[in-house]
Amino acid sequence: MLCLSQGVGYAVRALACLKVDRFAFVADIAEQAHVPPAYLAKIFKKLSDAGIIESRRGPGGGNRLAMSSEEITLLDIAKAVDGPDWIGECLFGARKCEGPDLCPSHVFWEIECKRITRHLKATTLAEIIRMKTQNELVR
């Protein structure tokens, strides 16, 4: 079963706690999102480098969304946290999966990668936040 990395999961949970108009400290977000603070600080550095969040040091500083949650996709988050090759080229992790060295699942994986990428690109952080809110109301 393919799933996004733990780092991406942590990033999504933490980003769901941030706002565009208010800075928050990593420690506060980590507590709210149930993410280890030191790990979240590393994730936030990657998200900041990707332009997803804005980080500011000092009094009145912290982290905030650099754009609306409607503009941030799960694909943006996955690429920021795990890099541009986050999905992998071969389902079996082969170093060389091309030409005569194609693995038995090459065509299947190529099609699925495109499908997964399209879905993640179409899913926004705002949708995740709405889903989280609805689930909390049900409890």
Given for the second form:
2 protein chains.
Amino acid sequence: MLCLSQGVGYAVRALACLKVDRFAFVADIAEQAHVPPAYLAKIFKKLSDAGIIESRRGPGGGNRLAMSSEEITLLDIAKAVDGPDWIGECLFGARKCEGPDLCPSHVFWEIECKRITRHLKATTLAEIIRMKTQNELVR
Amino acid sequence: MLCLSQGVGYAVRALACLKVDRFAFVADIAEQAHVPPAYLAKIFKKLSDAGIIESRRGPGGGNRLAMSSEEITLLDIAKAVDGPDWIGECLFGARKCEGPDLCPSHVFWEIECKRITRHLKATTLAEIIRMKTQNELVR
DNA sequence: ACATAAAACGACACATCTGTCGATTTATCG
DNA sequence: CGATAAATCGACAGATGTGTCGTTTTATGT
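Having displayed the form predicted alone, please output the structure of the form predicted in complex with the DNA.
What follows is the entire complex, opening with the chain shown before.
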């Protein structure tokens, strides 16, 4: 299907519940973000490997943002969770699009990819958190 | 991954080898379009169900376009092969995007979906065939 | 009626994504 | 050192997309 993986959405929601200055448990974040706990643990491992969060084991451990939410973009999160091939080179699912020969939408998709990438790069976790708290205040 | 299924790409390539006035075998088209034959048979079934091609069994049978290539759009093909949910309602893989509450890219993705849909609707199979024959002439 | 030719069908295999579970490792604290 | 607490790891299970194979159905021509 034409979209990012479910895991990226989970990651964004979960990261929006994390802080820089406090370690939180996977289980607690999972509950707040409405994400399956055991699955979130796997996603947090990827985010940890990517340097987006810091995970610490043992008592007093947990997970926290490894940097300010202003510095974390949706693009960083998408890459960390879905890997380097998070966006298809070809709109039609081909691993390797052979230009105008095979793909009728090569130029179109190239421009689209840039647009989508630009959007994901321009949107930071901080903005997501602001939108979230704003929505909570309205209620 | 952020793209249509491989099957849609297969379908476009295969359809570009079909004619309105002549029945062709799955095996032959598969070879011309470089698509796994048994898999193409499944895709042709979907295209047949969608009324894009006409499949006839028995000797003298085969597959042909059910209408002019001018009338078949990439959108028709995508819908036929990937089903009604070919494009994700939410960029982040959620089945049901709950607006600004959860999804930070709701408005952005809504506009993108329209743009992509418009492109797929505007591009006909006839254009794909023209591009193909043009490329063959260059060689 | 019969042989033949084509798609249609069902079962299976493999990869990836999603999701769960129990055991293991690592760190802290008493 | 030992108990405890947290992430980490590995195995497994289900769904879907991709792909193969053998059999069945359907239509044609002799």
